[in-house]
Partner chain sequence: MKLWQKVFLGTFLLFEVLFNTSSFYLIEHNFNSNLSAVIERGLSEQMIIQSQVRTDWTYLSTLNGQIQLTSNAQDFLENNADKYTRFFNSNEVFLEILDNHDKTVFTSFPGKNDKNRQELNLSESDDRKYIIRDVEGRTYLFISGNLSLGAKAFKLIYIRDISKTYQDKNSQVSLFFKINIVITIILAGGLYLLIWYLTRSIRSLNESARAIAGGGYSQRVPISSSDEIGILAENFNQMAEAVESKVAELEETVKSRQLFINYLTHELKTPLTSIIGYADLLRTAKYNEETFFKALTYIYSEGKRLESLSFKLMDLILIGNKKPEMEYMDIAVICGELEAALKPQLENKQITLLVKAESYTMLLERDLFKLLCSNLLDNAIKASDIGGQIVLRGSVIKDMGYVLDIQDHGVGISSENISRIFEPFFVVDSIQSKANHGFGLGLAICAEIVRLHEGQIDVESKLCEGTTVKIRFFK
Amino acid sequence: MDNILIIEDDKAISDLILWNLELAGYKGQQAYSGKEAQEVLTGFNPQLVLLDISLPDMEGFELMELLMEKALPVIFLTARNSLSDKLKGLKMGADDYIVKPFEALELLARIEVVLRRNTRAPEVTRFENLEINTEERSVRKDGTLVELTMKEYELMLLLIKHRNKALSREKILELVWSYDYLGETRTVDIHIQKIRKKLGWEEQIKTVYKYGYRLEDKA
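Let me see this chain alone, in the form predicted alone.
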C-alpha cells in the first residue's frame, strides 16, 4: 500500500481526494498548510505528494524545494492554470500538473503512472546461489557469470517470480514470447532444458505432467 500525502487547504477537496485514494487502496494523509505538511513528513513517509500551490502560509512552489530534497514525487493539484505556473512547477521537478476541477478517475490514473515511474526495481536480486543484476542483465551462480540468451533470462525470471507454482506451457509462451508468438510449446521445453543445465536446476525445475513446469525453491 502506497502512502500519499495530500497538501490542500480546502477541506472539502482534500476529503474528496482522500476518499477516492482509500477506495483505490492507497493510504492518505492530509495536511492543510505548508507548516503542517512539514510536520507530517517526519512521520508519514509518503511515496507521493499531491501539492496545492496556494496554501495559507506559503506557496506550494516554496514547499516544493523541500520535497525535492527528499526526492519525493510530486503532482501539483491546483486551480492556477496559467502556462507560466505549469512551466514553473514542471521545471522545478514535479512529475505532473493537474488543474482543478479534475475527474477522480483521471487523478488516480496519473497517480498510478507517477508511482510506477518512480518505483525502481532493485538492481540486484538473489535467489539461492544466484545473483541477478537486472540493470546489467547478468546472472552469477556462486559468483561465476552464467551466459543466458535473452529468452532464457526472461524465462528464468518468470520461474523465480512464480516459484513453487505450476506454470502451463501456454502461459509461459504468453508471458515470455508474447501473445503474437506463433511457435509451438516445444520451444518452452527446449529452453527449460537449457536453463536446467546452465543453472544446475535439473532437479529444481519439476515437470508437471501434461501441463508445464514448476520451479521449487530449496527452503
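Positions refer to the first chain, counted from 1. All figures in this text were calculated on a predicted structure; none of them were measured in a lab. Basically, rigid core = biggest C-alpha set you can superpose within 1.5 Å across the two forms. Compared with the form predicted in complex with its partner chain:
- The Cα shift for Y153 between the two forms, taken after rigid core superposition, is 2 angstroms or larger.
- For I205, a C-alpha deviation of 2 angstroms or more is recorded between the two forms after rigid-core alignment.
- Put the two forms on the same core and the Cα of E136 is off by 2 Å or more between the two forms.
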The other form holds:
Amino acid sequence: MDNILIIEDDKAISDLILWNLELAGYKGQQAYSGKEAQEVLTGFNPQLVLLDISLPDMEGFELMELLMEKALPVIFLTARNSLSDKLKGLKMGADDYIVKPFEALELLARIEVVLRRNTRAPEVTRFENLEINTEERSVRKDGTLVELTMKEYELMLLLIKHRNKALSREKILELVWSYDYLGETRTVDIHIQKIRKKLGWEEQIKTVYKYGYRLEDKA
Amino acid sequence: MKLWQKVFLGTFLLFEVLFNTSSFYLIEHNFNSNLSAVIERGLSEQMIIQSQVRTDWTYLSTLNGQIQLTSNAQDFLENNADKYTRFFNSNEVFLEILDNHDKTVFTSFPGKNDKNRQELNLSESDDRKYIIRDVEGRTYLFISGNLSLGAKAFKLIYIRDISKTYQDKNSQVSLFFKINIVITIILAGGLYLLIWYLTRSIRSLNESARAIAGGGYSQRVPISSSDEIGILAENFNQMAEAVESKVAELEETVKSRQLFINYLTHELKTPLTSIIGYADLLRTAKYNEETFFKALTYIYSEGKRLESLSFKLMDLILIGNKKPEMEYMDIAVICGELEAALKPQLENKQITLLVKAESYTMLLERDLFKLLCSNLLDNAIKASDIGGQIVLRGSVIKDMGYVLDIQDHGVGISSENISRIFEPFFVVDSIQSKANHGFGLGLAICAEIVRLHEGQIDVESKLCEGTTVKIRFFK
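Having looked at the form predicted alone, could you now put up the form predicted in complex with its partner chain?
To see the whole picture, the full complex is given below, headed by that same chain.
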C-alpha cells in the first residue's frame, strides 16, 4: 500500500489525517517539524508528502526544495488561502494545494488523483476475495466472473476506495451518477441491494442510520 | 485663460492705451502751440507791414504837398508793395493788397485764390481777420486788415505758408508709430519673459500638487524664492509632508490589520479543521471505542482552545475600546496578591518569586493591572528553567512616577524578535507556545493595558541570559 508522509505541526490534525488515510487503506508516517521530516526522509521514501506551510522551525517552502530533489509528489496543506501563497506553492512544483478546514473525502480524492498521476495504477486491484481488472472492467469473485452493470461497477469501486467510511446517499449519487443527476436516493438503495447480492456483501455493506452506507473490511 | 496670460494681456493693453493717448496728446499739444505761435507771429508781422505802409504813405503825402508830385495811393502801392516783403523769406511770406472793391492792386501770392474769402469781410476800420486754408496742396495762413491811405481804403492781406507746421505734426505722428512698433515688440517680449519667469514657481507648485493628487506623496516643490509664492511653496511642502506621513501611517495600520486577520484566520482554522474532521470521522467511521474516545478528546481540547482564543480576543478588543473605571490603589498590595495567585504554577517548576515593591498609590484599573502583571509573570515562568528565580521589583522615582521591573533568568529573546513581540499572534517559540495553548496575544494585551494607564513598556533581553520587562507609569 502507498506510504504517505504527513508533515503537520498540529498533532490533532496530523492524527486526523493519519486516521483517514489508514481507513482508506494507506500507510501514514507523521512528522511534526521540518527537522523531524528531514530525519524521517533519510530512512524511507514515501509515495506522497502532505506538507503544512507554517511549521514551527521553518516554512514549508524551504522543505519543498529538498522534496523536489527527491522527486516526491507534494500536496500543500495550509490555513493560508491567499492567492500569492497558492501560486508560490504550485510554482515550486507542488502537485496540489488543500486549504484548511478540509473534508476527509476531499483530501482522499486529491491524494488519489496525485498518486494516479505519479504512478501507473495497477490494472488489477484486489479487495479481499475480489479481483478487479480495471482494463477489462471485469470482477472475479474467488475466480468466477461476476456480471455487474456499469453503475454497479462504479458504485463498487467507490465503496472500495472509501472503505470503512460511511458515504451519504447524496454523496454517492453525486459521485456515481454525476453532479446534475436529479434522481432519488432510492436509486442508491436499489443498487446497493443488487451489489450486496451479487458480491455476497450482505454483511460487509453496513447501513448507516439516516445517512448512507459503509463498506467494512473484515479486518 | 492662464494667469500669466491675463497678467500679460492686462499690463500690455493698459500700457498701450496710456502710452498712445499721452503721446497723441503731446503731439497735438505741441502742434497747437506751434500753430498759435505761427499765427501770433503772422499777426504781428502783418501789423508791422501795415504800419510801415501807412508811415511811408504819410511821409510821401507830406512830400507830395511840398514838391507837388502827382501820385495817388493806388500807384504808390502798385509800385512799392514788393519792397515790404523783401525782409521775409520769399517762399514763405506773400503780400496781397486789394482795393475797396476787392480788386487786386498788388499780389506776390503765386497760388490761385478761390471766390469764398471770408477773411475779406472786415467791418470796422481796425478789424483784422485770419483764416487757414489749403491752396493747391499747401496750407496757408491768411491775415487781412484794413489799410486807409488818405481818402482811399485798401485791404492788406498777409499770407504765410504754414505747411511746415503741419508737416512737422505728420512726421511726429509717423515717428511715433515707428517708436510705438519697436516699443510694443520690446514690451511684449520683455513682459512675456518677466511674467513667465515670475510665475514659474506657480507652475512647479501646480505640477507637484497634481503629482501628489495622483499618489506621488513624496513629491516636493523646489523653493526658489522668498516671496509669497516661496512661502506658499514652503507651506505646501509641509502639507505634503503631513499627508505623506499620514498615508504611511494608514498603510502601516492596514498592513498590521491584515497581518492580524491572517494570523487570526490561521488560529481559527486549525482547531476548526480538527473539530470538523473528528466529528465527521465519528459520524462515518466504523465504531471503535478507542477511536471514539480519542476523537472526542480532540474535539473537546480543540473546542477549549477556540474558547480560550475567543476570550483572549475579547479581552484585547474590550481593553481597546473600554474607558476603564480607575481608582486609587496601592501597587504593592496588588503585587502581594499576585504572588498568591501564581503559587501553583511557581511550585510546579520550583521557581522562587521575589516581590520587592515599594508602596505607591496611583490611579489604576485593578483587574486589568492584575492581568498585566500575571501575563508578564506567566511569560517569565514559562521562560525560566526549573528552580529559577523571578524578581518583581517596584520602585518610586521621585517626581517622575513608578517603575515596575519583572526580571527572569530564562531563555531570553533574540534581538530580531524583540521588536515584534508586542504584535498580536507573534510567538517566539511556536512549539512551546502551542503546547501551552498560547496564541501570542498576551503581550499585545499587556501593551494595550499599559497604553490605557498612559505608561510605557520596554523589554530588554539577551538569549540564554534572561529578560527584563520595564513598565513606567508617569505621574
